[in-house]
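Consider the single chain below, provided in structure tokens and representing the form predicted together with the partner chain.
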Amino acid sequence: MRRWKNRIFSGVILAMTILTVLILAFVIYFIVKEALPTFQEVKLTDFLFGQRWMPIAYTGEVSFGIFNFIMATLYVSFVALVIAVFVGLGAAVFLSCVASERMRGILYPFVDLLAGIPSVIYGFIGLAILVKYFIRLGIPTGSCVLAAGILLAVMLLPFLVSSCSETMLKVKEAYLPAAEAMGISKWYAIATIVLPASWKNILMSMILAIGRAMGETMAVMMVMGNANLFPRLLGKSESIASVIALEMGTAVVDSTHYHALYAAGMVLMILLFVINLVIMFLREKIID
């Protein structure tokens, strides 16, 4: 009886783990299955490097080129990362090196609140404040890559802050007492020891953060203007995720348009797999 219970439980655990693995396989299979028919109509190079996205032939020929979308996705994620790293790293230094144990206990969950805010609310506040502000600055509709970048940066903050400060806390505890014992001022030690010694882990957090930014849909879609243009900081543009979210509802099932949207999703997914696998192997290396 005892033995049977144990066996059944082990079986359930194993089955659930296999299910987790199968989920990934299923997702990949269905995305690829729906994406492949695209390439019977469109050449892969035209798809990846073409700049014209004309899914329905109102005027002229249909055309499926997602180059601008790819660039917009990368560009807006990069902008977000630059801003987020600037603020997030500073806050991480504060949390790891200034805040007391008790203060950390309060500030960590406080910063984590940012992670709990749904992206649609970020988009909403972006529309209500950032976009209005950019209109006053003279940008036609106020929607632009920079606005999306700022929003995304705020969304990345909790992740960057917690992962960087965790690293820095460990480094600080390992080296700071020795440095202070030699009479070196705390802040000088932070600038010259703690920050440089943490850079590997900070870099990894940055790569992961850019991955998260690339997959984000709603907030970006709501403030970036959604026009198929090559991204400029103060111009409109459209990310891969936005195209899918906006056009999936109108695309006729099994049309080339429909398949092309899956193909765009596949490209995004592959980009993110690469990022996540790179991170995993970097992490294994660093731990070893």
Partner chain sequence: MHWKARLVKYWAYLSMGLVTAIILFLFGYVFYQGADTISWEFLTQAPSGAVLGEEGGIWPAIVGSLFFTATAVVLGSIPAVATALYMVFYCKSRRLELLVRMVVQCISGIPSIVLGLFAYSFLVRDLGWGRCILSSGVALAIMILPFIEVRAEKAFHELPAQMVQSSYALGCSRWYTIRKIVLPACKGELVSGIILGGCYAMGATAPMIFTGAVAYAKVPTSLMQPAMALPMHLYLLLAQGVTSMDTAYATAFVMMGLILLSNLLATIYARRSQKKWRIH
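Return one more block: the form predicted on its own, after the form predicted together with the partner chain shown previously.
No partners, no molecules, just the chain.
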């Protein structure tokens, strides 16, 4: 009876894995299928490196260039990731190596609560606090890439803090008692043992975090300014996800505009795939 239960369980797991792969394959197929007609009307180089996005001929000819959107997506994502990694690693070190078990039990629910807040609420907070703060600093409208990066970093923190602190806690329990027995100070052991031993899993957390950052739409859209401009830290810009969210509802089905938005989504998907490959290469080659 136990053998049959194990076989049924294994079969269910295999079926769910195959279903997941098939769903992913279908999503990729659908995006690519809807994106390819774009390049019958627009040259690939013009699409990727053009800086003019004019889907409707209000003034002059239509144009579909997403270079500014690509750069804005990368810019705001990496700004957010840098801020989130520095803050998240500090919080993870505190929770795993400094805080008591009772304190961790109190603080973890508050960290997890950040992950449950809808992105639109983050956007409203950004409009009410961050944008006004940047206006006081002299930014004309307050909306800028840095504001979006800070807001996005806060949204990445729950996952980074939870995953990194769990990894560091296991490493600490395995190595820190022996280090203390040898007379090594706690902070020196954290810097030379706990952090290096946890670095592989930290990189894996960064892979998932960068995917979350590049795909975020609502909060970034509300504080970034949504202007088709080359991104500057204190200037307005617009991400790929934002332009898709803003224009997909008004795009005529099967029009070049409609297919160009899918092509922009395909480019975003390829960017995520390439970044994941690069970080995986760093994890496997450089760290080892």
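Just so it is clear, the model here is predicted, and its values are computed rather than measured. The term rigid core refers to the maximal set of C-alpha atoms that superpose within 1.5 Å between the two forms. Positions refer to the first chain, counted from 1.
Once the rigid core is overlaid between these two forms, Leu234 does not reach a Cα shift of 2 Å, moving by less than that. After superposition on the rigid core, the Cα atom of Val274 is displaced by 4.9 Å between these two forms.
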